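Shown here is one chain on its own, the form predicted on its own, set out as structure tokens.
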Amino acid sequence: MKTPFAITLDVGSSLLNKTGSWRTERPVYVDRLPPCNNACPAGENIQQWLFHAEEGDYEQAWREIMRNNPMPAIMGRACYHPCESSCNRAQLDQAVNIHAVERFLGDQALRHGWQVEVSAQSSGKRVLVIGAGPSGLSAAYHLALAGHDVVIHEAGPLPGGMMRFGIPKYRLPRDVVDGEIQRIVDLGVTLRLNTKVEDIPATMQDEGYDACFVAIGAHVAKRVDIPTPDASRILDAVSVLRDMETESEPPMLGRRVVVYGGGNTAVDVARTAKRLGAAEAVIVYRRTRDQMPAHDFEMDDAMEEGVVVNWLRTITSMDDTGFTIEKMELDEDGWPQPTGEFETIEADTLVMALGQNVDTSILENLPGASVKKDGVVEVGSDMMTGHPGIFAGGDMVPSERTVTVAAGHGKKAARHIDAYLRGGKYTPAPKHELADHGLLNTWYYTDAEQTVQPLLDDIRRQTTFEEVTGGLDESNALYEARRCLSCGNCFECDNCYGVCPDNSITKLGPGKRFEFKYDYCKGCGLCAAECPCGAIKMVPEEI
């Protein structure tokens, strides 16, 4: 790469003008794809609203996330953000706290009363959304916003389905739930509580929807057998904290609580547990801590009010006072086995948190739906059923159950129905190229530690249910934004400008980025070994 421009200056400055046919590469602006981007169920444009938010333009920043997510103060709180587990910073020194400054964003959009307006004119076509769930409220926004009248039903008595029945208030207030709701319901959804399907096909033939689609969480509990004398000591997750929204007295789990069970329900059912008076909440999980399925972040929280957990141990009966729990150990491949071993725990209440199925019954007649053994809904790659004009999405179909891979199966969902209803094909761009760790040059940046959000104290996080994770103010959520790097994107830093030592390359203005002038390039590749963001790319010369 260096040898042409040996050869230029050995010829003699005449040719220093026009030094293009000597090039073996040439330097090409591109766009490539943040990790944090890719990392993103629900397809948010991470880098672009965390560029509006540096700029300390929020409602600019907020609009960007409303286009891909409809409730960023909801997935501020309640997304376990892989993003943060991709971001490039990580290996700098540690990831932008994203979900953090998504949760500011949501959190002014609600305080100063933000709204998206819908401006595409009305399709004329209804579609009807069953679930009121986090995939089919976020599906409902985006059929309103394309223009097309949109129905919710939902069976239960409030909307949110598991943001609400499955998330205890202490990790989402449910003011935060109703606030990102009614927004969604003032763009003209019509939402129907108390209203359950029983024939997708009549409904829609009673009511001229034109297209459906289906989002019923999993709200059933798995269970299994336990021998036992008294069976009523023996509660399912699900119902705990169900009946913690729905009924008048909070559920009465009594002094000593096992929750069985190694998942983040089982950890937020531990946590409520202690809320709720329990002098002793312990998690009996049959593997270790590393193959727990729960957050660590979540485990932390819980160990550090006080739940106790038993690893590898499993429940084997239960009499009047308490368990008989065996000891496991873990095999050559990492599986728990018996070891014959029993010990036994006193306690009131056995919480069975071992995961939850969907109730698929509304299509297991539908003609062409095929639902597998698993208890999950086929879908093609547009979400549709086997059935002409009904989808399917969030816990239904085969995929991670969390409240952002449901909000976007919902937009994904909303895209692919938009197009059928207008007798076309949604087709998703192509991705750019991922922009890793490697393409960057982050010796242009300086050490900045995450923010670290603030947290309510140990007595309050074991007597109530306030919020335990506090929020940023605007000083520190400017700050983690602009620890953003920029990764695979300009964001003129004139460093490419500065360092081109042929005066080729042209500032085309704010906004508008930078210009190669190829005539007096010579290809040295200076560029883009000193872009910070990794923006440039070296491609073969064309010949």
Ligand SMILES: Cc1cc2nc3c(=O)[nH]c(=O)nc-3n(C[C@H](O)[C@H](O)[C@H](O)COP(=O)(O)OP(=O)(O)OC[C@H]3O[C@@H](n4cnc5c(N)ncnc54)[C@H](O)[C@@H]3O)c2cc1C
Second form
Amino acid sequence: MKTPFAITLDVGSSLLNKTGSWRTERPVYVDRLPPCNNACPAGENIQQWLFHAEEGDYEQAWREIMRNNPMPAIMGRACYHPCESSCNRAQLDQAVNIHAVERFLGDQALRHGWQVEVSAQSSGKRVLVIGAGPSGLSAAYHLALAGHDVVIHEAGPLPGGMMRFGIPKYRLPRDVVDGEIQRIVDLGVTLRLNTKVEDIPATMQDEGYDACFVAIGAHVAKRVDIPTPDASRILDAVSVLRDMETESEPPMLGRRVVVYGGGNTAVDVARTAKRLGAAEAVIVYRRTRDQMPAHDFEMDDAMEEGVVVNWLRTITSMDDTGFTIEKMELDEDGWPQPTGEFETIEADTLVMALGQNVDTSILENLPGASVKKDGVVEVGSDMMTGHPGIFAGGDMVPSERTVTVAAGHGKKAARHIDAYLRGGKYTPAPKHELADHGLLNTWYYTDAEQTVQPLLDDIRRQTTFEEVTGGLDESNALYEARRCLSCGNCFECDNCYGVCPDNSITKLGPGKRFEFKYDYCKGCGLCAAECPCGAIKMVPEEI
Amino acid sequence: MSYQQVKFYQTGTLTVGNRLLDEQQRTVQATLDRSNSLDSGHRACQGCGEALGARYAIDAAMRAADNQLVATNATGCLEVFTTPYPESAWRIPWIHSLFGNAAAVATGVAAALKVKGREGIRVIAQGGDGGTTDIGFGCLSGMFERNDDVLYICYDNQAYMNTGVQRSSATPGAARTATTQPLGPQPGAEFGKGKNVPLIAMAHMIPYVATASVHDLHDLEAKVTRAMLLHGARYIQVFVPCPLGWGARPADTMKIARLAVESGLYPLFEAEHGEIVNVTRLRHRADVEEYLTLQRRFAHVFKHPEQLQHIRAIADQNIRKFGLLDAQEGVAR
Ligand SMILES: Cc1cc2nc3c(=O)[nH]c(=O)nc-3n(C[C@H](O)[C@H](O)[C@H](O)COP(=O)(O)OP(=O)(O)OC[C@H]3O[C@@H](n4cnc5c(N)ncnc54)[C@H](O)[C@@H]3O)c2cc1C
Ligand SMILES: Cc1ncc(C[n+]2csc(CCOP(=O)(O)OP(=O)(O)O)c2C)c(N)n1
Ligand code: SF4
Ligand SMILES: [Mg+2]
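Swap state to the form predicted in complex with the named molecule from the form predicted on its own:
Zooming out: every chain and molecule, the one shown earlier first.
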């Protein structure tokens, strides 16, 4: 070895020194479950579709929604967005306006006519779906995509269920409902309207179905007895809202309308009454505002439109000019108790919005099926009733009653029906650990306030059925998508790659994420601490 | 601001990269082909801010100089942990001489390159705060005074770390070091002593002076790049936490640097020819306590409110003096 004067060794690289041996903890990349995804009743991968939207790839974003939910334009309007209630960004400034972006994507799809294609081979199996509400439609969509032959029997004259006959059009325009349903039908689903199923096994036998999904909703209005000389002046909310869609003339409600109940349906009827020209629309509710099941944002909208609410009141009787109502008071347990104090209010009609029951008659004689005491139908975790091959979901089974839960049930049932038809069992992938707010390094997120959707002006809100809430345009939908923190999943910000003092992270290139060089990683934990979204976990080394 | 700050797009320019930004708006560190001038296998402690700051700065300088770079290095951790003979973690032409003469050696290298007509090759001198503000100060001042074509980078970890945490003239008041032990009301390092070398450098009227912090990579790279565009004597001082010497968790290096800046204790600015041309406004103003609690070298100040008060007053003064806040309290420009 020939070396220069006074040099005894060749120069070597520090790469010979494997500093990985210092480590007591090792960083590992993980994927965590974002709280929005966790909260979505339809199981949408919200973060993933926002990710595509962030890059301006709206079609890809829409396709990602469509993997789980076939009605983004409807959901972006009607869904009560539990995703936003659990969004980690709410702890920073405000939640990401997820539903507004979803609506934007859904509307883009309708505008551009984006379609999905069935790529699965035909299974040769036939499935009967009863009811064309969100649950039945969602099941039909997923079953069709899985290669089954699907026929929907719908009792009503038009499809959509409560999306058409419940939710008023100022919240959910009918061209949106029609557009998204048509896209499902276009997959090759047969939709038979005005076709009420009375006997499930007989229908299945007659037409050779291999499985059935029942989603008939809950349409029977609950009522209370109120003594009255003129029963025609007492209506129920679901028939009023249904008549809005099916009758050529809107229902006659009169100048002063009282709505009895505290849920979203009560609010919808009161707002509808206002639009039909009622000078007064008064909601009477037994308990307090805090206890009202109606969502705050809907109450706010209603009150802006002039709807008045009388809390802590019950209606005791009705005469020619109006009602007698009794004041209530909360007892220690928070239950309303009568006070013996009475008032009268003048009114032309009373609309009861006290909730709906399921018409369980078609299940009562179904061998194996069991109807619970409160009138809902029992299903297993696979959405199957006690009768093999007959599944059920949506409002008719025990759960929250929303369009999104209904659509989620439809998807879940479709996955199980598919497995059932193929003689297997569907096991959902195990859930990742939740990406809590505490795992984020929020320093790195830019300060960006939530975009507010435009609202129709007050006059038009009180006199027309035009859609109240406007959509986002391209630029603010993009902005809004980019507010997502990507909780728990790498979005390739290069922070780990940058902050490692030991250069022991390999960047694999766009879309491929990163890899640790454990030969050199000393386990300092800087990458994990500086990962904005909590996608790196430190785990103890076995020493 | 030497770079265009991007405030939206998820993480804007706050992260190292960001797929939503144009390539040019990302950092050198985000690229696949960064030079990794200071490579793996070096012997710095876990979470060493100095190792990181040096890779950041030299990689940016390499990019700016088209890889035509020579660096001299004063004695100190950076030299010792990178180059235990015969191994070196440096992937650039690099020379170590003595503790106190990095600036003078760099002057010589620059002169030699000039004589050989190879002025395209740029020269950097680097050292710790001890080597810079104390023993190397004469050489540094001379280099400034002669306006030699050298960029001097000081990695400021606020004490002589390599020999076991002795106080330097960059050690802040109240910091515990091996030579400044707090005792009763005695705060450790005395308040009101030490020197502010960036301001002294400015007094030499040299073309460029800047302070930077290892937590703000975009800013740091922009400053190094700016400095490399200029010729003559230039000085950048980079704040680099030392987990070992400060009694901090290795994983907190970035956080501590961020809090030092956001509390106002370490103002970031740029000056050209003796005049401040840019200050980095605080983004989310932090209280000094947040910064101090993460470091055992300041543990005693929590028992002595007057010491804490003194430190807070220093931060407040910096904020006033350098205009670190906007008209709106605590909001970034
Ligand atoms: C006024 C009102 C407003 C609402 N607003 C919202 C909202 O904003 N957001 C939200 O998430 N949820 C809302 N909901 C709840 C939501 O609409 C329901 O939870 C959802 O529609 C239930 O879906 P489903 O498919 O189970 O039933 P449905 O939507 O009720 O559909 C069932 C369908 O089955 C048909 N059918 C019934 N019996 C038979 C039979 N024997 N044979 C064939 N077909 C049959 C019916 O005609 C109907 O079309 C609202 C509900 C109401 C009443
Ligand atoms: C003339 C001389 N005196 C003392 C030393 C011992 N020595 C080596 S490194 C060092 C401290 C270095 O401190 P600093 O410059 O702040 O660098 P750091 O290690 O903190 O990065 C000392 C005192 C020396 N090498 N040469
Ligand atoms: S003592 Fe401090 S400066 Fe030196 S290698 Fe360790 S962390 Fe880095
Ligand atoms: Mg030092």
